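Take a look at this single chain in structure tokens; it is the form predicted on its own.
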Amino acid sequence: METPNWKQQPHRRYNPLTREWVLVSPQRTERPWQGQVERRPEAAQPPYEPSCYLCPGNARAGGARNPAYTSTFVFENDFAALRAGTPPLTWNQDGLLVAEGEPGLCRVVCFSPRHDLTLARMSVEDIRRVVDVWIGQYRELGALPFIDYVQIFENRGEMMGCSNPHPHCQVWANRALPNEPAKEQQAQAAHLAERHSCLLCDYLKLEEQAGERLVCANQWFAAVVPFWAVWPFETLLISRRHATALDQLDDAAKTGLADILKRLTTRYDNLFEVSFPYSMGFHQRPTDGEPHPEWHLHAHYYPPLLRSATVRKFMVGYEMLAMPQRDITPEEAAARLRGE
């Protein structure tokens, strides 16, 4: 089987676990301008600020005050996109006018009283503990009998649509599984049947044997650029012993997931020299009482800078109307977030 030419010539790349193409365009990175030109994200912070939300004794909106937390702090988001209350009634025109209520959760946790840190400037100790509140999120939500999927994301930086930097992240509790995961479920179910055997641990076996897109690893994780990446440095973070879930990890995994989670933010820190804007989250087994042994734990990181701290990327024109596309291959991608 004859190798593409991956540095130079166009070529389309399969996405398994959405079943979905994404164009990768190499030759295009010789282009005189690759992007918008944005002022570099986010000055220093100072340890506390006073106008901050998510500070600890700080004021909310709706006049609620935050205790005087010195670890990770979890409430109920003021604005929440998703109320306990909603009924769950359905309404069918003809089944073209569809539309079901939706009822769910909203909550956010806070990492660190500290105003001016990230993950990857925290330690992987206090990180660990964040971990432990992600794994208590996920039972304590997903045991209710109305939630059937945790979803579990961090937006950091402005250009992600965040507009507070204090390190925190948002736990969305649905009755329905999202169009995401419902693709992957999809796909890995479907893989189970076909092959007996999970989707991402044979895939990881792949990765892990060419070693070109592997960015970073420990005992229980790795980071890889994936092999269908459709943003410049987007990163899949997988579970290397399967699990379908995080509440699946044993002591010494949630440890090392707190240890990789530090390594891999520290290299996008590295690379653009400042902290680094993405969307992060974590894909794992549906809350609907069923096993799910297809499921494997992994999550997506979305960064979408395309080669400095100045320069980002959109989805506009073909991107909209057609497929994803890319310059900059995976496999530069991962030698640059390596160091090399």
Ligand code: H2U
Contents of the next structure:
Amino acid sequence: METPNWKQQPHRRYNPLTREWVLVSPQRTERPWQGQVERRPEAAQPPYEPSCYLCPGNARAGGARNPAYTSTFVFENDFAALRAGTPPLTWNQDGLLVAEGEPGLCRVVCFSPRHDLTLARMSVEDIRRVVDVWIGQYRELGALPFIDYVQIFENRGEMMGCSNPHPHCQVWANRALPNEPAKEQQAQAAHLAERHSCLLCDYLKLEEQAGERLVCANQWFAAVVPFWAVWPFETLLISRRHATALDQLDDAAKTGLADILKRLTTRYDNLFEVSFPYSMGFHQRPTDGEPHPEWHLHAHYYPPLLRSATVRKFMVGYEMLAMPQRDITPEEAAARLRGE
Ligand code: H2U
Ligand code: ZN
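Could I see the form predicted together with 5,6-dihydrouridine-5'-monophosphate next, after the form predicted on its own?
Shown next: the complete complex, the earlier chain at its head.
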């Protein structure tokens, strides 16, 4: 099927994972690119920062002290949003006032003892250790009877609410499937039931044929600007082999994941020559004990930067009240991420 020329006309695109639409207005970026990019020099971070609550040996809020760790380090979040002992009480008044007690756990994962590193600047070998920690956390937390979903996510950069440049991520695990994975689960289950194939396996085949939205790939993973992207340089990292979760990756694929994480974050950093801010996270099989063949392991990257290191995208106005909207097409965003 020949793709219409979407470069000129406003149109909406369908997100088959969430079954929602995004408005694309490419004519607003038709004006030629000025090539001018404001750069904001970044303050260089020291390898060890005495006031950092994530650096080895330092004190955290609430009195705990980090060990002198030399690789990765996991601890219970001192300000956890979820608590293990929360009773799962329910409250329902006429179907309109509805609430449930939500038990869960929140952890913080330090990627490296080095305060000045980021995933883009860590070695593949060291990122592989982080991948192993993620798999360990997914397994350990997912095995708890009151945990049906494990969300691994990273906020990077002040703009995305990251509290500290020290390389780290968070793991929140809870009883009920959260909204975003719940939408994706419904869509993936429906696709499997209707077509007897996996939604993201099918989607990735189309993207590999088209090529224009591919950002980078290795034998195990591919990163694309999804056809339905909302954030200017949003990407979707997809396992090329069907795997429902991180725990199904074999040894080579785990290293493949470390490799693609480094490549993708490096492409982001190259875009505006800054340590690129984003929120990212994995979506994968819930840990409710069901096999969930419909689930396909992937990660979303949602970066807020738009035209330069200082101009960012805000979800305001029309987007809060009506629907998400973007100006730069996913095809153009992918080309820029590839460095074209
Ligand atoms: P973010 O940078 O994504 O906010 O993650 C840092 C987390 O670290 C945050 O959730 C926790 C915060 O609650 N934290 C501690 O657990 N102990 C501390 O001493 C400070 C911050
Ligand atoms: Zn630090």
